[in-house]
Structures are given as structure tokens and as C-alpha cells.
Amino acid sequence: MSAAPLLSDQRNRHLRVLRLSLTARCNLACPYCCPDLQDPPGLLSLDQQLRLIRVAARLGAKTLRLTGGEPLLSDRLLPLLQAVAVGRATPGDPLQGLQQVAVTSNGVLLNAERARDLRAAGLDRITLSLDAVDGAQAARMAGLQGGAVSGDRLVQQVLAALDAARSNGFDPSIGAVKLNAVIQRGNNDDQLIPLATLARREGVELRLIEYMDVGNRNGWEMDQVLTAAEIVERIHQCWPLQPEGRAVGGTARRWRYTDGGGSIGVIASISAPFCGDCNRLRVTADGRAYTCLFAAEGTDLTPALHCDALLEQLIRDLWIRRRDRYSEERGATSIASPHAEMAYLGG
């Protein structure tokens, strides 16, 4: 099948990312996401999630990100790496223009020979999350009980996750392994050092994100935001930052450290909004198009997953129609909207 003409929307921006979330269930319960405790009924079969991941590639998508909830929870996730490798490497299949499949985690469930299997199946990139170093810090922000006990037990698990990882070819020195961290002000914020410090001896990149609002669930305020601005110039006081800037497209702006020690990235949501060049479509685990993070109402794609002609004029109409830029507009009314919560949407 010959490829489609590129697809715009109202803002000229191009399909390139397809998120599918596997589930919205986790294993952690994080007051910044809020995860569900079930799955919504109707999970996507697999031949449905590839044909849709198929129809994506075809409407230009170039990277696949598996998400959750936590993705590690469902069954479906190596099935779907596998099938997808296979089409990744038949010629003519619409999968050969998937330049990247990438998985994000909490890493609790990440030991050696999972990360193998997932290696094995054609993943090419893993972002695990950490949230604090102190154990009492990492339970509270990952909504566990038992305090430091549990905190330290993740920590300790998210560490492993990562040496699993690498020890299975995900490379840190060329982006196949990451580490996000969500930072709060006056919640975890005195954990950015220790957090950077712990990313540099790791030698992985840190990706550090400005608490946001997406969902209903969170309680969030503004003044819990600290600023890209802030978070970049606390850790430059310790070691010096040069500025290295943010893909096209890309989520995350990097900084390099000049004493050779590895580089961070910030997501800056919040004070400095990338919807200009956002190229973002998430699918949730049960068949519901968001062309926007904070997005109320989704498109539901399963009345058309039975067909790639009709669910790629579906997604080709819902793309142009595509006028989304709450980031940017958020300042300009004080009318909270409701959004899809995280955990549904798969971040």
C-alpha cells in the first residue's frame, strides 16, 4: 500500500507520535496521575491495535509509545512488540515506517529477563520513573503506604529496573533508557539534587517535569508548579548547564553539563508550552482518540477499527479538524475545564 499524503492540521502540525495506552490500571498510585483501579470495559484486540498502529504509520506517524497506566501490568504488551517487530521488518508493510517503538514504565515490574523478552521483541527505548531519592519522599509521591520502608523498597526496585535495562542493550549514551521525574514544589522539589546526582552516577539522562494539570483528580495549583526556569537554575548551581535546545516535535528541552557528567531534559508543560509543534495522537486502551493532553472528550475509534479505510478517514478527519493548544491558552482564562485523567490518557 502506497503511503498517504502528509497530514496537517489547522496549525500545520504533523501526525508523527501515536501513544496507545494498554491500560489504565498501575501498580502505583501517584496524587499526580491518579490511576484507576480498573480497566474500562472494551479493552482493543490486538488485530485492532495493529491495524490502528498500522493506519498511524501510514497517515506518518514515525514512533509508537506503549503507555498506561502501567503498561508492565498487561498481557497485551509483548504480543503487540512482537507483532509489530514482524511488521517492522516485511517489506511493503506500513510498520517499516516506525522508526522508533518506545515503552514508558514505572519500572517496578522491569527485572532482567523481562527487560530481555522486551528487548527480544524489538523495543527500542524504555523511560522508567523515579520521583524522589529519600524513601519517605519516593512512597508519598508514588501513593504508597509503610513510609521510608516502602519508599526505599522502590527506589531500590527502579534501580534495579534500570541496570535490567542496560544489562539488555537499552543504552543510556544514546537515549534507549531514561528517567523521568515529576517535581512538585514544596512537595518533592528538595529532591532534584539528590535526583540529578543520582542520574549522573547513573550516566542516564533526567527528565524532569513540571507538575501539571492534567485530570480532575489532582488538586493542582499553579503556585505547586516549580518552573523549568527554576529547576534548570538549581541544578546549574551545583553543576554548570549549557543549553543544548528541543527537537522539533519534542517534549523535553536539553541541557547539557559542561564538566562532561551527561545531559537533562525539562518538560516544561507549564511555563513554556511546545503546542506550536506538537505532533501527539493517544489512543487509551479501550479505542478513544485525544489530539491534546488536557483534553475533556475523546474520539471513539472502535465503530471503524474493523476497517483500515474507515479508520483512516476517521483519524484523517479528526487530525485536520485539530485546532488544540490548551497549554498556550491556559493563562488567558481563570475557568478551569475538566480534562480525561492521566492515567486514561497514558501521560
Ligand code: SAM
Contents of the next structure:
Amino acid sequence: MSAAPLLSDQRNRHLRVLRLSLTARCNLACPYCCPDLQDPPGLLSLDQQLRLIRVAARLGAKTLRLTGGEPLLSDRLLPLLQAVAVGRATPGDPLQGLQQVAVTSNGVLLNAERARDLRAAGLDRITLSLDAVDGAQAARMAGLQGGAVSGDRLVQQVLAALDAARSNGFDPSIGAVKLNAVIQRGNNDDQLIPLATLARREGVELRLIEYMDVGNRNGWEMDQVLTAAEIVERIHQCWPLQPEGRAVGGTARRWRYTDGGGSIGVIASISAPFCGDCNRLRVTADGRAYTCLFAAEGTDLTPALHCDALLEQLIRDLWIRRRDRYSEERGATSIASPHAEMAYLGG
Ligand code: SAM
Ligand code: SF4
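Form predicted together with this ligand, following the form predicted on its own:
Time for the whole complex; same chain goes first.
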């Protein structure tokens, strides 16, 4: 398979990122996400995942992000990375078009051995998630029983995961390891400065995500959103920031500390949506494709997952028809329609 002609949707957006969920299950239960306890039936096989990634790469995807649920719970993660790495190193393979392979994880299972294996299997980047430094808050944000004790343990696990990643070749100074935090007004917004302090001390970029109305279970209300502007202002009061902008097709608007303390990214999908250049195709662990995080319905890819040509045609047709810009329309429409759940879609 050689590269296909550039694929454009109805708003002239190109497919550049494939986000593939490996499982809908999770070992945490963040109330803003509300993962399932079980996977849906019919998880994709390794061959199906590989075919999908190869076809997406042929259609223009440059980044593969493996997510979940918690992707480190999946026994497919390592073999999939290894198979992708073989393709990336094989002349003429469309997987050579992949410039970056990344994972998003809550870090609980990322010890030194797993970090080493992931690196050896060709993983380029890893983003870890942590929503609070204070133990009681961390437990609440992760849906853990046991209050401050279990929350403190989680914070230590994520710090250990950061260390494990760093000491196994994921260099935070080039963004190979980052830290995600969801900020909810009136819930963990007092953790903003402690999280920024921690990220500065650890030398990792902190990516602050506005609380989003994904799924139907988290009871999202607009007044629980701490906007990107407020997030930036609060941090700027402590450490002055200068804007670095948002890369085309990127999700985070980046800001640099003027004192040399690194940078932060702010993902403003509620207050400053970036649908205009959204380049992401999301595929669930059971093979449903979504072109928007807020979509109600996905497209079942499984009938085409045995054949490159059929799959390519299906994804091509799906992308060419694509018009979605939910986040930009949020203010104008009622949000009554059901959306797919976050842990199913993979963020
Ligand atoms: N379990 C992994 C983790 O937590 O990093 C990967 C999957 S998780 C769905 C991916 C990202 O989505 C995480 O950084 C999480 O904080 C974020 N997320 C989940 N629900 C969200 C929501 N309602 N609003 C904003 N971000 C959310
Ligand atoms: Fe699990 Fe990630 Fe969802 Fe938290 S955000 S429940 S860690 S999938």
C-alpha cells in the first residue's frame, strides 16, 4: 500500500491522528469519566487493530495514540506496539508514515519494567493523568475509596510512573512524557497551583483540560467548568506566562513560564473549541469509529476489518462525509442528544 491522495472532509479537515482505544475498562473510576467495569463484546484482534492503523496511516494519519479506559490493562498493548514498530521500519509499509506513537495512561501500572518494555517496543510518548496533589482530593477525583490514604498512594504511583518513564528514555524536555489534569470548578480547582508546582519541579509539561460534557453519566454542568482563561490567569499570578499558541490540529494552547520553568498546555474544548482544524479519528476497542468526541453514533468498522480495500473505502467515505463541529455548536444547541462515554471513546 503506498500513500493515498489527501483525504479532506466537508470542512477541509485532514485525517492526521488515529486515537485507538484498547479497552473500555479502567482500574480507576474518575467520576467525570465513569468507565465501564467490562469491555464490550468483540474486542478487535491484533490483526484487525494493525489493519486499521495501517489503513489510517495510508489515509494520512501521522500520530497513533493508544488509549482507553486504561490501556495498560490491555495485554494487546505490547504486541501491538511491537508490530507497529516492525511496520514503521519496513520500507514501503504505510506505517512508515507514522511520526509518533503515544499512549495516555493513568500511570498506576507503569513501573520501570513496563516503561522499559514500552520504550523497547517503539513507544515515543506517554501522557500520564493526575488531577490533584492532595491525597483526599486525588482519591475523590479518581473515584477511589479510602480517602487520603488511597489518594496519597495514587499520587505516589503517578510520581513513580513519571520517574519510570523518564529513566527509560521518555524525555520530558522534548514532550515525551507529559501530565494531564482535568480541572473542575469548585471541586479540584484549588489543586491547580499544587499541580503546576509539582510539574515544574518534575520538569514535565502540565496539560490542563477543561471539564467536558462527554458521555451521559457525569452530570456535567457549565458552571463546573473552570475556563482556560481562568486557568491561565491563576497560574500567571504565580509564575508569569507568555503565549506560545496552538499548533494546527493540536488540542492544547501552550504557554511558557517566563522564568524558564518550562511550559503548560491548556485544552479549551469548551470555552475556545478547536473543531475548525480537528484532525482526529477515534476508534473504540470494539471497532466503532467516531469523528467527534461528542458524537452520538459511531460507525461499525468490523464488517470491513478483514480487507484493506474495504476498510479504506469505509473510512474514506466516513471522513469525506464528516461535518461535525459539536463543540463550536454547543452554545447554540441543546445538548440533549446522548453521547458515547469517554472511557469507551478514549478521550
Ligand atoms: N485512563 C487513561 C487516563 O486517564 O489517562 C486514558 C483514558 S482517559 C479517558 C484520557 C484522558 O481523558 C485523561 O487525561 C482524562 O483525564 C480525560 N478525561 C476523561 N473524562 C474527561 C472529561 N469529562 N472532561 C475532560 N477530560 C476528561
Ligand atoms: Fe480511568 Fe482515565 Fe477514565 Fe480516569 S479518566 S476513569 S483513569 S479511563
